[in-house]
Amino acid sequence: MSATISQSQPAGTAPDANPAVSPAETDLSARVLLLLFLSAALWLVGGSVLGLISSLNFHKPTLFADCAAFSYGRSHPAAINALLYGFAAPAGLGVLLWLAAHLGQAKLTGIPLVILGWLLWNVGVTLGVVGIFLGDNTGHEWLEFPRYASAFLFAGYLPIGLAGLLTFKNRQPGPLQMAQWFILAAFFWFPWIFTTASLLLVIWPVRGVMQSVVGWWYMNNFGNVWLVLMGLAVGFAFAPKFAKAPLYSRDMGLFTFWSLILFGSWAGIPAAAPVPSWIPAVSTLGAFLMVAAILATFLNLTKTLRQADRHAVRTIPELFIPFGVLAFTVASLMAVVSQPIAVSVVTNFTWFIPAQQEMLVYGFFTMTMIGAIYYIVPRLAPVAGTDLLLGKASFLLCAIGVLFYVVPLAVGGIIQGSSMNDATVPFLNVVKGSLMAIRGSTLGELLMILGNAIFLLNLILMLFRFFKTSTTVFLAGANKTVGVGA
């Protein structure tokens, strides 16, 4: 996308530069990210609700006895899927391309790539969730779509990755801002992991326990790796947006970028796994050489926080985002101190790990993507303002319900590990005191998807009044040329 030269062009100019744009400019060229956040609220919703069925099994067992599809084994993966594949990843894609246009003084680059990505995209999760309610389970956890599935995955991605990097290409010349970073780190660490763990575990899989090595690699790199570069890509970007300010230290900001590419993909693997004892020993250190990385992230975003003005009424974004921050120093801490041994041989097979997944998918990432779209959607549909009760309403409900769910899960699976590692104590016995954990974490399930359904509803409305708008100036429009034609 070259400029023309013009006869005004300043002096030492590049010949090739690409104008800068309005922000303006960049919005309505990034209309077409609306797909994008709106398939992937419905399928956070949708997953949310798959996860509420699953939970419900533990309470009654036969509830679901006579339907095979909606059994602990099928609805618990399909849940997961769905809201990695159906929300995390169009959703974090959604607001990487606006940001990689925002920050870089550029259009959105390959529009038809994106509607493309997009559909092969969701074409391939309706397949993955549908593939998994009817049996078809590859049995590697985040991973369980089938290889048809997963071919439509890859396949979409391709074309959207593709337009996000000719957007970083056609960025204004100049040092990349922090974000842009993670921005650009993210675009190529998924297709990374998702091929090579494609390959080792579906097409052509390895044998015995190194399965089960490659599928922790994939976990901790898709989870503490993918989602926390699209995270954190967030978190820099917005946090001096809300402060006025410019960031607190961008040399904390490349000490926690490198320390998350060099360390961040060693962790994962349980200190207890049956395998050589080096594989645990490396993955132990490089959980630990991440903990520097995240305390100076949190110290970062928040001291860059601290500089906002503090009697300013805060918008909805600003109350999602800096609770993501929040909940990915805690989720990662939890992932840092269930590593060594000692602890592992008794959070290991418990709730605790559940808790510290549902702490970072939805508590950091989801929550951050959930404020970067509020923040987003009214800038690309500009008449469409946010409803301040709902969201406000769908904050709450979603952050009690994070709480709800987390807490009870990590200190009934700490319980119940110990009780686990007590031979005097009955399996049975520690079974019903899980219980009390799950029924906590069930009302979380349901806060939470309350909050789901609150943060689609308002996005539906703003995109119903920008719709609405439009469609009437069109039509006023069209009336005026007529009525001049006549």
Given for the second form:
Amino acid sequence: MSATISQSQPAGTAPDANPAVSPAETDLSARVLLLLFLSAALWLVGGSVLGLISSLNFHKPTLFADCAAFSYGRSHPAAINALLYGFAAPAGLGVLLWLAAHLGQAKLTGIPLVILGWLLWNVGVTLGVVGIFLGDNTGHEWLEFPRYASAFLFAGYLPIGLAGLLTFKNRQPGPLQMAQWFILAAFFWFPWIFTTASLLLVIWPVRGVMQSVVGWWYMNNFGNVWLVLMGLAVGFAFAPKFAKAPLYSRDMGLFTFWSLILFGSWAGIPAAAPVPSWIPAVSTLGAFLMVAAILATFLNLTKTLRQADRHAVRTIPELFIPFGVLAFTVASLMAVVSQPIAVSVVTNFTWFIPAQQEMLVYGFFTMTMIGAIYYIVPRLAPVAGTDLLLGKASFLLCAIGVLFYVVPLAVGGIIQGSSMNDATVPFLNVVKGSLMAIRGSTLGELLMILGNAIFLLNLILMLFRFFKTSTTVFLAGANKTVGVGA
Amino acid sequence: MSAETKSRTASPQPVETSARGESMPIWLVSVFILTAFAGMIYVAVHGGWFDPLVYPPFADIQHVDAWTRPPALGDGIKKGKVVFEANCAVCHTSTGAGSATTGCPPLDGSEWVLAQGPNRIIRIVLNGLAGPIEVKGGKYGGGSIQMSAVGAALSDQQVADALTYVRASWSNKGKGAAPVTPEQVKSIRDKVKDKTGFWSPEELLKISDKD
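Mind giving me the form predicted together with the partner chain, seeing as the form predicted on its own was just shown?
Time for the whole complex; same chain goes first.
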């Protein structure tokens, strides 16, 4: 590790003594991130196929009736966790590491740390998914990996997070750019919430209903804070990049940041939760306090993007990332609206909640990260004169897919909730009534699988062409041959 | 070499890394203030004033009290049955008949149970009893057969409920034995707190069964 640091900075010098590094040199030092992106894309396709398998249980309940592993109770959490820990976390961390180096005009520091963390992390995810299929599910939503897998995740995060902080530390002096605020917070947020929730739920479980409170707290922090921190880091870094113009407002960016940090983690406890009333009530207050920040983010990023030249041809990342900004706004407002008891009495325990989560995790986060990775990978593995395969089609498949998933489930969820509250409607009719919405969502899942598969295919093709044409030695040579890639 | 010279000249920051100083529009500031205000009103209406006893859908503790049924006389007997079945019925049996073979005296129709006041039976439950003891004309216990201090681990309310149940069940029902209150149990528990060992029937008979 110390060897890596000394490559970019002689021991004993202050950080501001680092010479600024050109973008090409940064990219050359960050080639290790291709590992993270490739494994993330594999898990994205794998996880979405698992998701489809779990959905098949709705359409033909007898399909896996004799196969416990593929029953909904196992295949669904396996799919969700594969997407969250297999795809979302490494993709987000990889993009953040690249951004931390790029925005700081520094090289990526701690390459061995990244490789070590990547290995441990993926061992953890593999163990966790297999563990869920074998029935070792912990029973806590979004934290279903058994504890032997969680231990690997924690051990894997530490070196990656450390590499992130070391890279961040080597940045050029000066006031932080907006995205850098989000990057730094994201590096600290995950270890905090993951260790807290794992200790309180899996290692030394708290008693009774407190488990649910911790569980809700973790889910909200993971989805509505950590993923948002990482996704908005991309938004705040890339919107000005695409527009070739400054960010619209630094004040509004800071307002978003501090609102998220201060109030973001309050929300997420449903109004009807069987806990003392003040807990969901304060949770609702936290959700309300986020409204202005959500609107400020939307306004800030769209006004930044509007500064772009209208006649310029849009690249593929310029489709994905603005879609992510829009989906962030919709998903976050859906979460706020479904929080107070007047609405929660309808939406709670219905398909509305998974619809909101999909809008956030896929519509916002995954779309944003696919866009960022499409932007970054050709720079890490440059090959002249090649274009993305079916780039626009992949965007359309993902975008239409997520809409097909979210809209029917959100509408179906509201209908489902209203009829569940109507004592004259038999419960079985309610269940049958939601089938149409589930059919729509499964169609959406199919489209998203296709989009994800094209994404994976593109990554593999880019890497293949790069290996074929490049004379540089992959990874190992990255530091010794500074300048060749430029 | 060239990389070195390039990095020296790469310092000027590209325009996209800067930010304009636009301030937040006033309508958005108003949205923030209004949503914060609405959220606080929501907490005032639905938050139960931070009382740990107020659960949804109740608004405050008065609301909870108004909707909570006051304990009726029958409730103590129902709860007492649970305590009895868990702690006493193993020996005294669920029908209160006891068992001559195990040396455990009956509670059904027992003159000790049906005494005017519960002073003696509370003591038996709290500290235990070493026999032999005469109940309904028969001799029970003695030697190694003793009743342990079962009530030591139970609350005043549980002891009172169990005794109330015993005094109002089987053929004891309708014999006019008054319910046992937690206050009675508490006062006796305070009086016997220094006692070591079990009661003997002789010791108990010296104590008035009723205050």
